[in-house]
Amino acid sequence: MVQVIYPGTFDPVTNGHVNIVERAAALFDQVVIAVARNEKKMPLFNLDERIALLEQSLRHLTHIKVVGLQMLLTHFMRENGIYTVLRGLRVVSDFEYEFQLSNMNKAIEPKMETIFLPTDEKHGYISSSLVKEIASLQGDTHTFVPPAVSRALRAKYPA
């Protein structure tokens, strides 16, 4: 079985994230979505909420698995025997950071390979940070995120 890990904070999951997972699901036997705890980013949604929102948003896919990531990605990969990581790219500036991260991870775990997949153009401008800002100002987020996420954002930022 050919597996890939798609790591991220997913705070919150956007339609761009969903697009990447849907396309990866067509390329791999299983896509493991690793949701990073990453308290440094001060997430709006806690780890369990982000996992639940991803599961709800991706329930139309059959060969995905959503897990919490509370360790170094390379350690998680070693423990699970999965050495391919998927990184989504929205804009060219994403590539610089992702390329540096890929090289750092490869230095830690030489077996690791990174695959970069650009999001579809129609989702390229969407970011979790912008979605949270729109929601915090009572804006409508339904075109940027799955329905469950839009509802969760309204609950976090009531009018």
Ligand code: COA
The other form holds:
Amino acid sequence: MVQVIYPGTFDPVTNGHVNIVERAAALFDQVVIAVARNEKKMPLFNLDERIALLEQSLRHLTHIKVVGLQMLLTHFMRENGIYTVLRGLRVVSDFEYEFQLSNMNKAIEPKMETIFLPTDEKHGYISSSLVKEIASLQGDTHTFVPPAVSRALRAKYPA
Ligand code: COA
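Let me have the form predicted in complex with the ligand next, following on from the form predicted alone.
Time for the whole complex; same chain goes first.
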């Protein structure tokens, strides 16, 4: 069984992330979505909320598993015996950070490989922070995020 880990903060999951998972699901036998606690990013949604939103947003897919990531990604790889990591690339500026992340992980765990999927061009401008900013100012987010996320954002920022 060929498995891949798709790690991220997913605060919250956007249509861009969903598109990456949909395409990965066609390439791998199982996609393990690892939701990093990432307190340094001071997430709007807690870990359980982010996991629940991903599960609701990916209900149409099979062979998907959503789990919390509360350790180093490389330790998670060893614990699960999965050494392939998937990341989406939106724009050229993403590459610098992704290249560093990939090389740092590989320095810790030489067996790991990173696979990059280009984000679909219609989602290339979406980011979780921009979506949160729009919601915080009572803007409509439904074209950028799955319906469950749009509802959850409205609940976080009631009018
Ligand atoms: N479509 C839309 N947006 C996308 C996207 C896509 N396909 N791919 C990435 N993004 C955006 C997100 O919306 C998010 O936007 P924001 O910066 O405005 O919040 C940003 O890109 C990145 O977020 P995300 O995809 O959730 O991932 P991340 O960069 O926060 O993830 C980890 C980082 C989790 C991979 C990294 O911190 C990690 O591995 N942590 C575990 C601990 C560890 O091992 N640390 C050492 C690493 S060497």
